[in-house]
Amino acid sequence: MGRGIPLNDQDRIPWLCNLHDMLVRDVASGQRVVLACSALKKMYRDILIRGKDGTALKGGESGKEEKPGEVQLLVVHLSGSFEVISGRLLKRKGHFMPPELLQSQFETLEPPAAPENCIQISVDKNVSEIIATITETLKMK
């Protein structure tokens, strides 16, 4: 991305699998985890929840199937217009994501929707309002 080349699925999937493994490890150790990432496609969010395969694993001696390490995920989709996000991106200094790649991000985006566990919050809200909305949603879950 730093070279102005958008990432593709082959670039993203190993990274998402590593994030999934970290989420499973941290949740299994009793931690509550917040992960910020641009999981632009439903497939990417599915990998974060279930890992790359997302299929049942064969159990041990019982022969029963078990789900692979799966995490409960609340997707917080921060939505905004291209113009607003572009304006903010142009103000960043030293960020790895050049503004020229924003269009490719919008083209790749598959906004989360039911039945995904998700909420959508406008980036037009201030940070305090965004945090309050997320916190209230988590209290209800």
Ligand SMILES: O=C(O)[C@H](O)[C@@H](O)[C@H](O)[C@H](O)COP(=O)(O)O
Contents of the next structure:
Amino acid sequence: MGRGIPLNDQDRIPWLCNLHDMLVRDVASGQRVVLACSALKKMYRDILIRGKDGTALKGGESGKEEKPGEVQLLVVHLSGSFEVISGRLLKRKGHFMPPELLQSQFETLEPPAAPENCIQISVDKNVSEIIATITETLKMK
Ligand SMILES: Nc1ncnc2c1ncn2[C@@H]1O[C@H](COP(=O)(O)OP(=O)(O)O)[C@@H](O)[C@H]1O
Ligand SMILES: O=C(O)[C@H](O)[C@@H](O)[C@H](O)[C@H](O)COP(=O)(O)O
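What I would like now is the form predicted together with the named molecule, since the data block earlier showed the form predicted alone; can you produce it?
First the chain shown before, then all remaining chains and molecules of the complex.
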């Protein structure tokens, strides 16, 4: 990414599997976990929930009924326009991802939608508002 080349499925899948393993481990030890993660495709989010071997399983709402090896996940899609996000990336210093990669990220994005267990919040809101919405949603679940 530092050289301006977007990642592909082969690059991302082992990383997403590691994240799934970490979620399973932390949830097993009784923790509630926040994972800030660019999981652009539905298949990537399925890996976070079930690991690589579980992604072929069909049926059931993601995150609603936990099975062994699965984690219950509320996906919070922080959505925004290309212009707003691009403007923020151009101001961001010291990050490996160049703003030029944003276009490929928008092209790859599969916005989460039902039956995924998900909500969408605009990044136009401030951070306190975003956190309040997430906290309220979790209380209702
Ligand atoms: N709700 C927000 N309001 C204003 N600026 C934000 C908001 N969320 C993120 N930013 C800014 O946008 C930039 C990218 O956000 P960041 O959290 O680094 O994104 P990512 O999770 O994709 O790494 C950062 O400079 C951050 O301060
Ligand atoms: O803050 C950002 O600019 C992005 O989140 C960036 O860090 C990138 O999205 C991740 O490194 C994951 O890479 P992919 O989105 O290509 O999977």
